[in-house]
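There is one chain below, alone, in structure tokens, taken in the form predicted alone.
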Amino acid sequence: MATQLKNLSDFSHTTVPDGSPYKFAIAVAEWNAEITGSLYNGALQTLLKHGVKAENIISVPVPGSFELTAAAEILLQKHKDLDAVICLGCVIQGETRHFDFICDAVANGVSNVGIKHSKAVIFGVLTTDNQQQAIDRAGGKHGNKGDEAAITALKMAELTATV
């Protein structure tokens, strides 16, 4: 697999927009918090990185990855100026389908609040086989998700605000 030999977040081979006109929801599921922590500060850090006012991004926890759909409906209902909401989680496979029924809700329920608002609802859940992958995607050795969540974000706030 490619992936075993590079780091994913690597961002040089594209233009990151200036974030200082955007407003910003991270939306953070507490299951898996080793992870999920790691992947919210490679998200804070990166919009911050890009320009983005810290007083503009607004920061909310969930307990687990199931609820950021509703989360992210919340924030666009309540916060009608955010240009998009980022929604992060780590849902690990187990020994049940439970793994397939939460990954499965939740990337049609941000996919479906993102339609129903016309804003950018960014899919920032890692979805691994172990823990071991969940640790390399969240700021290992390929790179830290939460930085490619926040990059997608800044790129559909720009293309929001210029078509």
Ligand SMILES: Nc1c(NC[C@H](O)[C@H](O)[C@H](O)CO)[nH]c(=O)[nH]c1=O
Contents of the next structure:
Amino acid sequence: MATQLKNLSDFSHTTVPDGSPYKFAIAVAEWNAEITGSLYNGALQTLLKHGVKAENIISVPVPGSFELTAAAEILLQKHKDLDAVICLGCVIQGETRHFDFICDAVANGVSNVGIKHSKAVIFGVLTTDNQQQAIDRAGGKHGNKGDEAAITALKMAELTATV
Ligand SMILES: Nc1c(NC[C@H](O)[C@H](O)[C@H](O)CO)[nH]c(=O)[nH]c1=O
Ligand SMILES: CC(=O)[C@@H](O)COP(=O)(O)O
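I've shown you the form predicted alone. Could you give me the structure of the form predicted in complex with this ligand?
Expanding to the full complex; the earlier chain stays at the top.
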């Protein structure tokens, strides 16, 4: 379903687990900081709203979305008690194919890190044609992808703990 047909922050249709037992890390890219800052605030507030203790949330900045894969690997290596890692970024198409390489690298990279560690690594990265599309998905008319990423992390933490 395209984002235009749903709101990234509407979870009234689903049950969200209690987050109090779980520990999360949030890695945030500094590129497009005005966007990623909104994603981070959305993810953080959503985790806290659903019972995650502030002391159980590790937040780390990385230079760009390409570095999110390395951050997820480092965090899961150093913090064995993490239940999930949320990766937040915003990649906006420029004049060259650099966009394609970054998006492919991050999507495949964070997926592979999660599989390697048997922990959920959440792909909370906006990959947009332009700035307005990013604004619309970082607290704008389509909601906040950071909220969605946090809800996904909570659900996957419960799955990992209960299967
Ligand atoms: N153009 C964007 C970037 N580019 C930087 C890369 O992510 C990376 O930091 C660099 O290639 C060095 O390894 N990053 C974003 O997150 N968003 C962009 O739009
Ligand atoms: C996604 C990017 O790296 C991109 O914004 C960089 O812009 P350009 O492709 O014009 O160099």
